[in-house]
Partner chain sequence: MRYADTGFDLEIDLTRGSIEKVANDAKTSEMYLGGQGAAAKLLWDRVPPDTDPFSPDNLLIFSTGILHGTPVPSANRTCVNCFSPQTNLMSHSLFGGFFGPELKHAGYDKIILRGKAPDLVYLYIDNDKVEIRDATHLRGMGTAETGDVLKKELKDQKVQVAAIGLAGENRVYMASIDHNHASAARGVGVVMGDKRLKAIAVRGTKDVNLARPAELFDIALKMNRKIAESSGCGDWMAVDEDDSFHHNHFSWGNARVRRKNFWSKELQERWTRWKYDHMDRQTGCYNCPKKCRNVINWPGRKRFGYKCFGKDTYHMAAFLELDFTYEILGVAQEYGVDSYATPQVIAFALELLEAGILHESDFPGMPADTKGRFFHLLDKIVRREGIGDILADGVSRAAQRIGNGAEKYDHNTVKKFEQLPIKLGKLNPAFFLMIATGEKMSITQIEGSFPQDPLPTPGERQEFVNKWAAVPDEKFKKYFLEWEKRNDMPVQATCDIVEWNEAMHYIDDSTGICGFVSSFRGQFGGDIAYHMNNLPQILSAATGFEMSKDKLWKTAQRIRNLVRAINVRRGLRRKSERPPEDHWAIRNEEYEQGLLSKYYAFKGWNMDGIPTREKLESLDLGYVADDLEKREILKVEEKVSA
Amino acid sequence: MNASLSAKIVKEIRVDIDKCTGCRACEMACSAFHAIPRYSSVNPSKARIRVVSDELNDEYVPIRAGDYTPSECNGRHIYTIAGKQYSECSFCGASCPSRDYFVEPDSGLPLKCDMCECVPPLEEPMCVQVCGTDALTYVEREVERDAKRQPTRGEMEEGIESLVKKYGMQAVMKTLAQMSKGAKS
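May I have the structure of the chain above on its own, in the form predicted in complex with the partner chain?
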């Protein structure tokens, strides 16, 4: 084995949209799993997976909640796949003000998929477990990566430079100082 390579597990939920029946069992199960206490209630609108569906367009796309974004994007791609049109939003997992997906309906706080991480771990994420048609399947993939690989000086400099441009050198220095203190405590 190459000592400079280490393994990392990548968790993947694979989505076959041709197999999705639009049943929303995934939404139901995700919401129950994340209810507090666990399973105490059901509410698909709190699910971290939503099925974008449009009967007349025969469109069924399960999407998983990603990051929060404060404002919606200012333009969208419209994709044509196998003769059907899909808005870019159909594939986007952002918790975004353009729609009420991935937002806690009562508090308005964003929701994000956590791959159902828990102790002891589930064999498969909840949404995958209830998907009866294998539209969702779970794969753990081992990827090798270079353990010693560190960002080059060039990359880091570029990143910091853009922050400095945006916030000014002093603000960045101050933040870095604060962060290093926080790291110690």
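What's the form predicted on its own like, now that we've got the form predicted in complex with the partner chain?
Below: the lone chain, stripped of partners and molecules.
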């Protein structure tokens, strides 16, 4: 093994589209888990997983929210699956300016799957727990990574940048100042 590479065990959600029935239980469980307070509401538009469906052909594809991208991609490829055409956007997990998938409807902030991180940690993300057909499974795999790789930009910075673009720097700074005063009392 190269000295600049190191092995890491990652857990990921594996999707078997042949097993997905389109029940959308994963969307419901995800939105309930991420509600504030937890489990207080169910709103699929706040879910970090969406089921892209073609009910006429009985085809369903669960897509998880990925990284935020500040611009649209330049790929506009068309894929044909079982005789039906899909745009590349259909299966993209990114939050981007060209569509409202994986954007929090109340704040406009991008959503990203966090594998239901919490304390204490869950054994499996909620979407996997409620999937009755095993279309979603939680698996471990070993990956090699470059030890010199710099960390990517954090979600907090991306969220603040999104708010600044939407409301302006002055409004965001004013709100943060008000919030910090409220936190001190």
